[in-house]
Amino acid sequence: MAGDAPRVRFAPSPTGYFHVGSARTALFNWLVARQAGGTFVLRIEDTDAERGREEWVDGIISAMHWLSMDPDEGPFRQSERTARYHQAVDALWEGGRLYACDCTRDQIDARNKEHGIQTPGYDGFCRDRVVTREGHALRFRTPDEGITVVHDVIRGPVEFPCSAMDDFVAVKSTGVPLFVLANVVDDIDMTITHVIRGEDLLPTTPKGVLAWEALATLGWVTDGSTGGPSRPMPGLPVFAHLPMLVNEQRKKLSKRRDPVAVESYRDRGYLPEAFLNYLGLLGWSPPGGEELFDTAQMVEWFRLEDVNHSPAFFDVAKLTHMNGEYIRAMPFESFIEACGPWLTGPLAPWPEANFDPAVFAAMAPLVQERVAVFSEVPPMVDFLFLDQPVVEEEAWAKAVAGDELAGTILAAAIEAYSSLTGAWERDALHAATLAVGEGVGRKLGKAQAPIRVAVTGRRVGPPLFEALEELGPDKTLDRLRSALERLAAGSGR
RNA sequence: GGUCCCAUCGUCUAGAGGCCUAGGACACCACCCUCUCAAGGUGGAGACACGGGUUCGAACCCCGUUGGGACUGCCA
């Protein structure tokens, strides 16, 4: 742990998509690097061949890019560094820190069952047996007594009794090194100063510390893989184990049941700025108590020492609210631009040719203050660009079919709208509709409901008269008439 | 079973012994505004897990209990 400029690493294993917990870990690492002129390294932990497909790695990189957290170095892939790990394994083997083991899991379990009642873990059966190194797993000989201390900036010193630590497998029988060892060798070679990761890794940290110390005792040197020459290995890094992100059941976020893919938030129209802001509030909060802040402020305020100890629930509702605040704060032009992907191309629910940017721009200010995520934009304006509106059946049932005055109102609206003498614009429509309502003894709020559903297909949406103005008299009257027809047909009248 | 971590409103958190009658935000409820829905405004309900210490004084320090979680794999 030296020096001024920290070198941190974000080391995900590529397992499909970018997990929100990983994003939070990446963010906190990134903050530490940025605030002190440090280096943010990306390392892909893919020692397990079962994992890791190139597309997953691409996914991680692009998600990180979306969040403006491009790595300064990497991606390094552990799968490409096996030769280096073998050197460490040789050193450890020759130093007597490793021994070969030919026990199968079943044998270990059977022995454990025989002895203790149910005590998982390895019993050290092969410690003093002679097993050939080739073709067998290599276990790390952990001390029988004493304690291993992990100095964690967030939690303080955490002590692990060595007696409770079993001889873990460091190298598979295939010769492939496992995570604990590869991790340590990499952190040494990459001169990592701060290991910032999830709390779930805390229990394995003492094993890494032991491996680190074993290597140090054996005179291991770094390989200069980060550019410099070979040099003495650095001391232990600073550890920081971040509190878990949990679901409503207070359990570690699960891939299967919880919405954890960062990509899915991107695809639903969350803003990266809002996403980062929210992530920053999980396990940490700025000294001034601010809730809304950008990454520059986070870089300025963030302190690893200030990170919480307890798990945090990933609350999509709060994220969504925050995203709405960001959307409303956007300059109008930016909002229009950000809506782009939702208005044309495959995401747009209407025929491309029907889309009219001018019409959208006219409605946009009303849309901007009504959506919390961009995926809500199309349904808010689809009636303008669809030949026929999507009629929500529930809305129709309630506001039209279920309203005994609906037919009267619709008919009166057709009459009033078609006899408008001035321009077809919001104020005239407003006044006309007000009159229609008075005709049936209803206030505007109640009177506009059937009209809204007839024309837009929905009970909620942007203000009606602005909408009608943009839609134009032909389509408006058309839709009013067909709604009236449908109503007549449906009710048998 | 073992090891470790954690414990303030439903949720995210502020709180680093007296400033706490515990603050803010999301969610929730009511009202106002209002052409629907939002946004906005006002108000409301809502927490220091429990028990012992230490102290003149504890949400804050210590111990225990309880509860939750993680790990315990030839995954990471």
Given for the second form:
Amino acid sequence: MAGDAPRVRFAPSPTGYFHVGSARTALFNWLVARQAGGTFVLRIEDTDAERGREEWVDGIISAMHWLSMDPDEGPFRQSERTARYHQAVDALWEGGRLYACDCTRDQIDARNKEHGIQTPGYDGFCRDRVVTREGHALRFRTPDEGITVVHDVIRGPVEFPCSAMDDFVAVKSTGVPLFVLANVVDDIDMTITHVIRGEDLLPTTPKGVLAWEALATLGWVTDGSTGGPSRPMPGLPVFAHLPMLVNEQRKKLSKRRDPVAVESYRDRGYLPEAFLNYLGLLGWSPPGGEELFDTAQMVEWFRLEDVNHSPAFFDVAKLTHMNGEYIRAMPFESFIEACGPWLTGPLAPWPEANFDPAVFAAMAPLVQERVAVFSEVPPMVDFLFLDQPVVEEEAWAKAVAGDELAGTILAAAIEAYSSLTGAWERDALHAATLAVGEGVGRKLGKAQAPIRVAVTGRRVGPPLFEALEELGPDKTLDRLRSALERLAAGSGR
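Please supply the coordinates for the form predicted alone, as a counterpart to the form predicted in complex with the RNA shown previously.
No partners, no molecules, just the chain.
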């Protein structure tokens, strides 16, 4: 660690939904800050006006708040620091570290082809030409010899021969500084001690090191623009490049084909504590090998040097299973409260007037045992609060229309349940259904399948007899009769 009070930064670009890989990066930065009483800085890299959107900035901030990772400082916006970047550009230009280039990509490719150069890098054509600065790209003059070493906490020293690095573009022809230079200026001014980010950015790091060292040589100082006083140039930060996240095919997670938006997991009813727990396991594991732990334990146990450099599999099934474990461990009252957004308001699939909190509370312990995310709660209990159940056609086809004894079972259930209207409770319903099954030579599990679909619309749900007790005799018998009529009509509807 570089000192007792690290300053770390999370610097996302608002060009899409909040990616799970970005959330993991934010978490590991946040953990380093929390461990040592440091500072967690949020910096929005919003200089790409064509791709960035303000709603995605809001999405990043709200998702971080959902995960209890509010920044200690920020958000700072790169779009508001343009003047500071131009000061750095002027210093590097006057110090001879930048030069103007008017080469087009086609010209560079043509020269490389002419000289038999297979790599697409720049050939230094404009290094010794006199090209006016205005209206042209500015390239950083990299050393011709030597090795730039990135000392990485996770990967160890990574060497980049200067001869293999081309003179990279630091400023576009429009005058807009590019990623490498803007980040270096920001990290200097914000006195960032640790740069913790994804491994996809490792190839840009030696360029940043060279720019940092060039500014230091030129006597650059921080400007105090982020709230602190102007101070001498800090030393290079500690670098840590986190392992890539991959899908089940071991391919890099893609926004186009993989479920990577943090907002979608929040909206489907994952718990933030479970989500953080799982993110913590993506490239790191506690010293004792635990898989379930709270945030306080993660802060205590996490060590940046223990992060693995191998790709980490983002396993949605494992995340979902873990979330289910968290849900089952919740106190009953907390579970009821957490279900609230899915029971009333726009997420509820039934008229608000139909919802009965007492009925749900009676079923809640059975539901809590069976759901992995909160969005699964309404389908478990919707039959209780809808005037008619939503019948899954596949369930109907298999458990009712496809069962030659379904009609006999439904008719027998109607007769048996009609005699229970004065003693309508789960044990009596269980006994009556068991007798119905015995009457057709079936065990209870198979005998109750057509009854469940007729009454709830689904083959899977809470225990049938507790469900029937809460639904009551009138609705139960009405639905059984409707199912029998549909079956007799043979319309499938």
